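The chain below stands alone and is given in structure tokens; this is the form predicted alone.
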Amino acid sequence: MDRDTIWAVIVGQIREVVPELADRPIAETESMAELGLDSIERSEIIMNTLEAIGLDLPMVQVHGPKNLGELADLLHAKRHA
């Protein structure tokens, strides 16, 4: 799975969990907090994304990225490690 596909999954999960963001452009430079997501929504999006891309990681391993683009990069790297 390439990085662009992982990015698309992240955006899709954000829009699924928070339907109010369905029509809003989402940039790789934004964080989930900047999008107004609370900690429960952020956790749900990450867990759903991990499941969708076939990764089984402890949540602690996905807390480093500062924005959505970095999250996509991290998940891509973990998937190909």
Second form
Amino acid sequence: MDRDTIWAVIVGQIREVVPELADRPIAETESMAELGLDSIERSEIIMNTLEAIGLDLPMVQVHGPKNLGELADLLHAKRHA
Amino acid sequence: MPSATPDIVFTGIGVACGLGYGKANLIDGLLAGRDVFSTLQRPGRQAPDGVAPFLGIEMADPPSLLTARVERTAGFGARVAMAVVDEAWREAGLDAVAPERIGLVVGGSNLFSREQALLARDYAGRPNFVPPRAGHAYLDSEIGGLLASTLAIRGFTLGVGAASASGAVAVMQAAEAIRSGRVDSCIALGALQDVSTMDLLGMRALGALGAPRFADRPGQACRPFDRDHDGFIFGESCAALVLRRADQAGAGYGALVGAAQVADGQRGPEPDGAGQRRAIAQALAQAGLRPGDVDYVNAHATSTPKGDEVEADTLAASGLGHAWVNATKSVIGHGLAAAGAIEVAALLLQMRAGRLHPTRNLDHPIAPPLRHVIGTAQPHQARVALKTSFGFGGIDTALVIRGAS
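What about the form predicted together with its partner chain, after the form predicted alone?
The complete assembly is shown below, putting the previous chain first.
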């Protein structure tokens, strides 16, 4: 699974959880907090993404990214570890 | 200056049941004695293969009142609660009341068991992906949380569990919160009891659920006070009542002039006449009224043989044989947590309409004789009405309501 696919999954999950963002461009430099997502929404998006890309990891292993691009990088690395 | 012990009046009503959303659907359907009974179909609530289907009534989906972002996270019962509270809120004009002076009492417990069963089913093989919101939304406080995060309720939210008397107890607690000065306006919600297959199987095993005799005729299965009753029939429902101080809000639909709740010492479903009579006597005493002053009784009347028999004895022994009696469950089924609240709504709407709805399927009334409304709606301008609500666990309640003159 390439990084572009993982990025598309992340964006899709964000728009699933917050339908109001459907038409808003989402940049890799933005964070979920900057998009106005609360902590429960952030967790749901990450869990949904993990499941969608077939990664069964403890949430603590995906803490750390400062923005969505870094999250995509991390998930891509985990997926191919 | 507001008086120290204000009259408490009902000024807003919101309802949902198998007759539809809104007061007009409820009163019209009740007075017409509409038959909306069928077989329960909702996922997580259907009878397993090889087991007799569950009869009952299910409601339409609620109107969409939340943002898409919130709506996708709100369960069925929470969205229905939003719909009925919105209706009652608007009618009562609560936008004009200071949020800190508005309270909310949610009547009912174990309100999401059907959705819990679906969650257990859906995540059985992938436990690490249970949605985070499941960690708080399984609590009954979810209803109060959703409502207060959407509407300007900042006095307090509170849940009360009293089985099938929960709606009535919510009304009592709401009135108490106003009387004590804690708030000026309080919403009493009889929450939707979103029963699961397991809940229904348990109640069937208990012998409480009707149907064996009328399994192929759902419309005839719910027959409170009738010789051929054989158990209650579930009906999805939910109701919100706004209670306010009369000195701030006027006469509204009527005033809650007496209310009592007693423990009768039973653990399970067994009705207890002594407890029921005590609740009625206490509520009337609080109202400063005698049994002869009551001219209409909206009975608990679930259609279970023992329950109906004990309540009929209670009403006769309490000196209420002269009063008109009807059973709202014969039209909308038994809403469990919601029953007491939606039946108070039915009572108030009938008072305003000057007509009482018939008890459906009451072909052969059991003894002792009561003044049942049978066949068609009865013109009657009720002045003082009694509402009985009883719950598993030995809970007996009685509310006395004086109509707005």
